[in-house]
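Okay, so here's just one chain, in structure tokens, the form predicted on its own.
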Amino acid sequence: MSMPSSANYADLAPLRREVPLAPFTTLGIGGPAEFFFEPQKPEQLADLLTALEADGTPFRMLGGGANTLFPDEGLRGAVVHTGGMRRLFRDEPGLRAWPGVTLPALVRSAMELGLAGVHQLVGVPGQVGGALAMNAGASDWGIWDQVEEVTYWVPGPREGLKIEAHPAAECQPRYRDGNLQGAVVLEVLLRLEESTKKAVKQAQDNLLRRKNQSQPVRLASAGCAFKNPAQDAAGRLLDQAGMKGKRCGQAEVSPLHANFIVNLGGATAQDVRALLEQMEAAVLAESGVQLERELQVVTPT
């Protein structure tokens, strides 16, 4: 593929070519982007996706890529990452952040400010527009809860402005899924509490404790590779069917914790496509749950 002629894509944002994409997932797996998009500012990321858009080029966005398995031979088209987006503003009623600001950044900002709320994304890698993305949190809880508003770039064959803002309840986001629609965050405004630091540090401590005990937080993983089934929990019903320390290659199952997967060094996306099918026959066959993914495997385009 070559880049369309119809924009002057370098213009719109920092653009590189056959980039590598294992550095930039907590995995530590993928093949090079063709074009490797680096937008600064949420009005360029808006012009870049509809310039790409208007030309049909196809793109993919990355943030913190704490959830994703990229392919080992790359992708074709566009690949845009957030990373160079990283604002993060005092707004009444707590703090507005763009896309690239990464969780451990927001938290430690809540925490030095003494605002409550997000504290329970401690110890959760990524950045805030993947999270919202997938409503990141903890069981009975999600970053959403505490979305006061959001703005958005907006897919589609449209007329006019292509960048809304919606108050969180039009959103109507559900557990791990911020039901985005295709819509790329642009900016969001995180409704939070006042507290003081000493009691939002305490909180944030205790939660991390508690997962340094029971997950593998040291090691390369994706986070969880399955949704927690409905009254239930996956890493429960791995466990059950005998999946902790299960390896493919070197992908395993950790010993720790069998909803993670971990790389070992040098795993490959076939070895994790591997383990997740592993995975999910084992507790279909244990417990008769059909377990869906957390992780988003990309395909090659």
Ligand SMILES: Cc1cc2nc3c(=O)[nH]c(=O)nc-3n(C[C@H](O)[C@H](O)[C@H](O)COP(=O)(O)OP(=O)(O)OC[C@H]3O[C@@H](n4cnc5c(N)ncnc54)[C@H](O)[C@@H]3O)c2cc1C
Second form
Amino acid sequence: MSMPSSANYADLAPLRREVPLAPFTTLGIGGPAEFFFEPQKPEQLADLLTALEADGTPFRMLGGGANTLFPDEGLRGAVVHTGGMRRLFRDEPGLRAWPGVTLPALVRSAMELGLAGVHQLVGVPGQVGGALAMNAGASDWGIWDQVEEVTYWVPGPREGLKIEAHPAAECQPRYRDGNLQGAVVLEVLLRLEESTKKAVKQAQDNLLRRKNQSQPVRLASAGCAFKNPAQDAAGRLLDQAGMKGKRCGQAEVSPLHANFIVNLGGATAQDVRALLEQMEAAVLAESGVQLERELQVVTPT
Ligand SMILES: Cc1cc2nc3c(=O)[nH]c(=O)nc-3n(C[C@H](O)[C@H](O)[C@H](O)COP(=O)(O)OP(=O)(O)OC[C@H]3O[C@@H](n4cnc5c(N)ncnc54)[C@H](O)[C@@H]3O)c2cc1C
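Can you swap the form predicted on its own for the form predicted together with this ligand?
Up next: the whole complex, starting with the chain shown before.
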């Protein structure tokens, strides 16, 4: 794809070409992005997206890459990484965050201020924009439960401004799905509860202890590969189907947690896709349940 021409992209956001995506993901997998943008401010991001859309250049948002599997052959078009937009402000009724704030930074800052709510994201890698897209969380709780207001860039033909602030009540997030429908998060105001640093830290420590015991936290993974079906756990169904320890190439179903795929070193996207298919088929045959993928499997463009 040739570089789009209707805007001077270098003025809008730092741009690199043919950037390997693997280092930007927790699985450590993925070929190069043809154009790799790293906007530094939400307004820059909005202008960039508007220009890319006007030029018909396909783009994909990337936060911490903690829930994304990129293809081995890479992607044509643009990847827009939010990692340069890390400002976090104290604002009533909690914290206001740009999309590239990392979840560990958010959790730590809230704890330091004695604010409860996002403590349930302890041990979860990624960034705020990606977390809103995924409605990241624990059990039935998701980050959207704390959203007061969110500012989006909205795609599609429309005259004038495409940036809008929405009260949380207007949005309809679902379990592990922010239901953004192509909108891109520019900023969010999170509603947090006044507590004490000690109480928040204690709650975090308890959650973290449990995660460290039950998940392969030291290995390269993308967290849970599948969503939990209603009234059940995907990990339990996968375990029952005998998937723990199964491998395709260098991708393995974690022997510790059957819903985690780990990269033992040098796994390809093809290995992970083949393993995902085996996992789905095994659970369908054993329990009659069709699992739904949580992992965002990106197809080549
Ligand atoms: C060890 C480990 C443990 C984990 N534990 C949990 C857990 O307990 N709970 C949980 O819910 N998840 C968990 N995860 C998964 C992951 O951390 C979360 O889904 C996280 O929110 C992903 O954020 P990210 O920024 O890395 O998203 P990415 O993988 O970068 O992107 C995910 C999706 O969000 C989109 N996106 C990114 N930025 C934006 C934006 N600004 N606007 C719109 N869309 C955007 C991307 O295009 C993509 O579709 C875990 C992962 C790992 C590796």
